[in-house]
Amino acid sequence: MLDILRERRSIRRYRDREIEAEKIELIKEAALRSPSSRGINPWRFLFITDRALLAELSRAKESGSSFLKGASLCVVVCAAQGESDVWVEDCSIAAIILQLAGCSLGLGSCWIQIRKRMHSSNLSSEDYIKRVLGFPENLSVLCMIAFGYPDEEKRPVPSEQLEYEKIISDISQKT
């Protein structure tokens, strides 16, 4: 676990390559056992594949999604309004086991922050989603994950960069 965790970095830049529906299904099976408060899982996962529509999702955002384009997954992480108040956490726990099952199986992958960020200066980037998707209007997206072949090579952060600092050892050194 500890090789994934170091090896797993942001990748905005993919090759011109479909992941295997093998890899797909089992980026599936890992969103469902990923763990939610009190069982409840109020996570849902929409897995989406086709070019013309991660063209159109890459432009959620007025900055930091247009790399989806090139990406040949994308997987929205969303929750169904009013079955958990810790919903945000549940899916947040679930898009990091997206992304490191991702890692484990070759892929790259990088988080596309949507929930509370703006497609415009009058509209929400999750009701531009969700008009782009057809959702109802019951479901909250959280985020989007980029998923493909990495076309970019990033080594890991060495441990010396690590931000030792922010570990609290002794309780008297509250910061």
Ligand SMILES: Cc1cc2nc3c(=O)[nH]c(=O)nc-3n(C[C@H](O)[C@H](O)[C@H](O)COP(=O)(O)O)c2cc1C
Contents of the next structure:
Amino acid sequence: MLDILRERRSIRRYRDREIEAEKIELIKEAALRSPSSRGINPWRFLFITDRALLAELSRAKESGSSFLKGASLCVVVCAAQGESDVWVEDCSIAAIILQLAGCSLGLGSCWIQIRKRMHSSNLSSEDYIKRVLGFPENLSVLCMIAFGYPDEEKRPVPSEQLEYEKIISDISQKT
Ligand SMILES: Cc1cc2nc3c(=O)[nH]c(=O)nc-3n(C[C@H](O)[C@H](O)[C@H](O)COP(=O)(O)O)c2cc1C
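In place of the form predicted on its own, the structure of the form predicted in complex with this ligand is requested.
Then the entire complex follows, led off by the chain already shown.
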């Protein structure tokens, strides 16, 4: 697990290569193994591989989502409204588990924030995605995770750059 944590970086350039169906199944399994508050599992995961839809979804935000058009898979991480008061936490945990599972399978991925983001001045990113995909109004969208075989190389963040000052081991020395 530590090797995966060291290796994982946000990858936004992808090779023109499909992801094998078996790998997609493993990513689905990983998502469904995510822990959630009280075991309610409020999440819903939409798996999109259609290239035309990926291109449309890449326009969900004015910036920070365009690279999705080069991805092979998008997982839209949503929650059913009213199932849990901590759906943001539950979906965030599932989203990072999706990314770590992808990394373990040799895939690059990147989180695309949707909640609280806008497509344009009078349309939220969430409502834009709902229009594109035509899915139920009673789902809230947290984020999309773009996946693909990496077409860029990123080194692990060196240990010396980790912000150990943000770890408080002795509360009496807290500054
Ligand atoms: C909550 C969250 C939202 C993010 N939103 C976006 C986004 O909308 N677009 C994007 O390109 N990257 C997004 N990222 C990726 C971050 O920019 C990236 O994780 C950060 O710069 C650290 O780089 P690393 O993932 O390579 O370690 C997001 C990451 C998180 C955790």
